[in-house]
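So this first bit is one chain, no partners, the form predicted on its own, shown in structure tokens.
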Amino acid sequence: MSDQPILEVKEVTKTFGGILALNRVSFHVNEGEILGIIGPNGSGKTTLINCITAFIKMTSGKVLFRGKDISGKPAHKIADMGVTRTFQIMRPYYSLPAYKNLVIPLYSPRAKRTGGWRGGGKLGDRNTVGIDILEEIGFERDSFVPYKMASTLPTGYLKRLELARCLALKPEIILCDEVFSGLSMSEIASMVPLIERLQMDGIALVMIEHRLRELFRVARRIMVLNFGEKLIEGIPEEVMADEKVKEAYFGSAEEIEEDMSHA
């Protein structure tokens, strides 16, 4: 993990009529580092990944990617730069194969750009190429998984295959909404090793989560957001412990020394 940021959002705002969802919020992401995002639901955290990848627009506020502002780019652009996401409420075609749905990606510019993928198949091949990319993320290459429609597929292997579909097009980060949300324990074990090894590869990931315990095995670093601000910033044992977390996320004190004794 390098100290340089990848990604750096400045003071981003955005409002919805009169409500304000986003108050100057402020952070960076350095290269190959996995940043979480906690709060209630309705802080905000969504927002601000659609605002970040231009889903929506930013009332003020910008946002660089390697130094470069992007706030003005649309969606397919930033994507195209190698700044991917995926969705809390799943995206897929769900008319396509699982497979399919990773030779679509993999015909935009920034795939035909990179060229292959470390699986061995050849960008001329997408079909194969889609299959390595499923392989890499826990689909079983030898099954009938892989062909399946993605209508048919559990909500485990949807979620990977929100992974997969970021990972067609070589990104440098990925913004993971949820990522955890649905999952039984068994996937939730199969999927931490998963996201180590896309940071072991360089990948930096900014992760939403609720799911506190897995999250802190995988993020050293955790930003706080309540009612659109920026509460607290710093290593998961520090913001466990402040107060206004506490008061405005965690609920009793019981409740937190139970999250803390599984964390």
Second form
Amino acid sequence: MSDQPILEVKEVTKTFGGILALNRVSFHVNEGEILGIIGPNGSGKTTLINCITAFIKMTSGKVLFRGKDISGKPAHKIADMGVTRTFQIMRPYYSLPAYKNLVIPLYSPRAKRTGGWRGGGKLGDRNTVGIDILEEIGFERDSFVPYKMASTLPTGYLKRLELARCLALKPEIILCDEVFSGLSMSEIASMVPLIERLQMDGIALVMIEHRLRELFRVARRIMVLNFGEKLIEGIPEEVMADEKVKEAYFGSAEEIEEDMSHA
Amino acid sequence: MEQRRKERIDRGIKVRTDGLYAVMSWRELSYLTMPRMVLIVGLLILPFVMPSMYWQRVISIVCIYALLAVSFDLLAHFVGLVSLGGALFIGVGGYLSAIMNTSFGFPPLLAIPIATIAGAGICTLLLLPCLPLRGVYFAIVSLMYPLAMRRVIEALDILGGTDGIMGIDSFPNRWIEQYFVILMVLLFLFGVRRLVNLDLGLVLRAVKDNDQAVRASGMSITFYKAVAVFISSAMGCLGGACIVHIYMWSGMSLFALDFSILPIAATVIGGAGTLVGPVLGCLILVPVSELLREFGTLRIVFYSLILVGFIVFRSEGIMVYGQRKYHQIERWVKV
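In place of the form predicted on its own, output the structure of the form predicted in complex with its partner chain.
So here's everything in the complex, that chain up top.
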């Protein structure tokens, strides 16, 4: 059982009209592993997460979660199985205080089923459970931050709130869409241990990132996407040394020379 | 030039009554309960202070519009579905109660609850196809049904055709009639106010705020929208069921668009998203439209002028304005 990957993506293809956004992308995530996905802008990283979690329909391909085919299921069913995601552009409930934001995921069928959150579940008070989760994710419990309206929170807290929404569901795997982007160096520095702790709790993570140095601290396996195609997969050092990856990020050597001659 | 701005500060008593300490003194307790008591007591004594039977009847109609307005406010400002289906709810509830009463012989006080629940189920099923969609589709579809129903009844000559269903039992007497609708308004008004702050209500508000995040939380948006439509159409169907027993007649005019439009106007006047506001709006608009009845079709003009005036000068609505004055001190300060 343990050698079976928790998430297996097989030849996922997505076309928007005539544009090939994802071309037969395949990869897998092992139990409790952190997989980093990197690639230049527009390479299809977010589209890949959207396809896996059914927020957009994939054109063809298969997604297996613990060996079960989840492609074609609606988004809320997939989240219900424990495959959760964060959004790159944060999607909190702006009109509610931060801790009330967590009442909604805690009300979901999955949270009711998995219960377990210290007095949570069927008869528990979701407000207290919500504040507990916020504390775990780095909101200062005794400050007024958890009680502030989500619309007044800074980006750093909203990114945490995104993760907290996933945690409220007791996820088996979290697909993180750029949790480090838009954060200051010190905020990222405090996020990294958080990610490490999630991994120690046995949650598998897929992380889309542009902040490579921080990503390489937590992820030991990296996949590179370019123009919707998988370029390479491997350990960070190996991947960054690859010629194709350099070309995708910086353009090919000939192109650079050409640009230089124009300048 | 000296510049000034308006400063708003919470009244001391407002701050003191925010917490548990409110129960420490009568002054603070009455500050909290007074506005609610004014509404409840005011509505309950209304039938006594009305000068004639005609005006007592107007009170019943006010209450039916109030139910519709609360249902509109719930859907539009807490779930994000703009509903033009007031006429649909009234029509379905009304015809169901009429059939239940004339064909099966149920007394009004039994036919009304059945028509409320069954009607809400039917309305939810009718509106279900457009619930997964975002945008104006819900408004369009909910507006289309009452228009279509009128034509269907007319063309197929079903449900009494253009004559309507006659010989419907009335309420046992007019006091029961009035207090029944008034109590229903109070019940649903405070019930809905409670609902939107429950965990279920938070989920409904979340659907309005950010439906994608609700999906990502493992919940079906369509299901929760359907729950909200059920609750809201139940209020409308209840109103419709009452109206046929008040008029002892059920006809095509139950699908009239007044039932869709007036609650929206009342919500604008009363204050959107306050739930109490729409009830106040109905208390103003319906009697005004009765007073203007003498002017014939010209009353629409007066009516429109009032609406335009409110939208231009007090677009926040009476209730929001009133709440601000009640809770806050306003003063001009130098910048």
